[in-house]
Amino acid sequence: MPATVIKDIVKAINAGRSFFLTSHINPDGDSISCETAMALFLEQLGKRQYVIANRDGCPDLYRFLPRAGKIIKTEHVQGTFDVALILDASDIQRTGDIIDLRTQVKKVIVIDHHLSAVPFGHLNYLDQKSASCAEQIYNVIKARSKKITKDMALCLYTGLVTETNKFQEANTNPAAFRTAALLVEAGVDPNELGRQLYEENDLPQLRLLGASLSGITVSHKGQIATTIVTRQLMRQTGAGIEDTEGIIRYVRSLKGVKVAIVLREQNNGFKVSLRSKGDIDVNAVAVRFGGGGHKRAAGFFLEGSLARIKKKVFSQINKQLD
């Protein structure tokens, strides 16, 4: 099957002139590689006609990627075009709504690899297998292109480390790690990366880090850790939006603990990002939210007030714990 659609792919991008690029709200290290990984990809084949929107545009964390700067910030982008490359995004809610797939664009590619995700595409590589999309994304490139250039495999290697978590997280595989070597073979220095993604942190993001392992509340045995970063705990430390993703692993680093909880507040609710230990499945809690992932690392959004979202989901928790 994924050979198939992947030669599918590749005959469509083949095809089209103008193209658009997406991936998920909020999006992190995975889909940024892969939005830019893809964009260089497209350049290779002389192909420069395209657009990369994100509703939430690119943390500034990773604008030190190639072609980083193209991607544009927007709440729908303008245009029609051949093909739509939706990566790195269980479904089409999970893009914002960002564009019209059905007037705005002739024929859509969807390449993710979340469980939770949905065939919306006219052609839909999904591949929960693999430990992140920018494996995906390279499989796509090797199957057209002899040559992964230093900048693809800078692109590639940091969605790859930073989706399994250094290497550390579950979905971590024989195949995630060939795909690492291939990428550091074709120029990739791992230490140097690294430095930049691990080792660059500012003043507000460490504070902001500290704030919230203070706040840090268990229950359930000790076995769930929840903490809150709220708009004003932002404020107070100067940090940003993606200040805050590193903290829900500190909180799953506690002794004893099997489900971390890490809820971000936002304009009309709350951000809910679930890790977890063992056997407790957190995407089929977050799919029951409208959300998704995998099954030691998901999450979702719900609207309304702090008490009550933490009601429904320590109820839906409990039972995964019960």
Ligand code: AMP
Contents of the next structure:
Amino acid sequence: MPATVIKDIVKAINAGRSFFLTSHINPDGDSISCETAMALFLEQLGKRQYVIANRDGCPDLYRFLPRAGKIIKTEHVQGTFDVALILDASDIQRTGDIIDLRTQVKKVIVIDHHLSAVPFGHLNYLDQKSASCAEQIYNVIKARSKKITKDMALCLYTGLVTETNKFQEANTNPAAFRTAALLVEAGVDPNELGRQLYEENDLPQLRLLGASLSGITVSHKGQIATTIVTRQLMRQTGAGIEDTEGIIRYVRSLKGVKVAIVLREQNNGFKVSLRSKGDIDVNAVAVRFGGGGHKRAAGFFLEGSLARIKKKVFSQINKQLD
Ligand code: AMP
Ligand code: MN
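If the structure you just shared is the form predicted alone, then what does the corresponding form predicted together with adenosine monophosphate look like?
Expanding to the full complex; the earlier chain stays at the top.
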């Protein structure tokens, strides 16, 4: 564990009075868990002057988490802060540029676990081996706090369980289970929390999933499975952008598939999500298109028509598979 940087981070937090917390655009369970747990930690230290802001706010699914209600959705944050905590975002563009770190913040702390992570802060706690960013937040809190509260544990466990897809993705390691055990000891009920996270789908979400799976196409001798989530499909099913999150897991689950692709229509192009089952490094593909992620889960956005985007993406993935 990078003990020195954790110590320095704790010192910087201790010294700060005003704090700015953010994560990446389209935040996921890990993002929200890091922000909310960090907010609870700041409060525990008596530091109540903080702003949590995400360009895309907080997904409904995670609104039940303590302090999730404090997350504001904004294109630009006003004011200045002693400390910025940039959590689970591998580079500054990933935050959606909602703040000017050079002029609005004195000390920038970056905590991240992505393969594509860039040390853009004054203090950078980067750990590619960490299954979730939540565990890194746990390590920071643990270094200073006398008590990991039940609320903190609830947040952190949410990051851990969602980022590892219930402890079964390739990032799942002994440390993930160890931290999970400590969080359960701190009061998390995995069954109750699991129900809240995975058993509360609504009808538009399931309809979108059904339609997306009906539209799967398979190529490259069954090794690539693709589905396209168009705006029209979203309209027909009544689903929102957050309802697209879990689809790719089902696409990847098809037997024989090595790379799953979901193309989601957004703005003037498509958000491309990639998942690999096996040795293919989809991060390498995503980086070529200006995105990033992990070896087996990565993403990026491309402008342009579906046909052109498909052509570009397939040619890169075909190369990886050959
Ligand atoms: P997604 O396909 O959006 O679920 O993302 C899969 C993984 O790739 C996550 O770890 C994301 O944080 C990361 N990721 C997605 N899009 C980008 C991007 N444009 N730049 C860097 N990382 C990304
Ligand atoms: Mn994330």
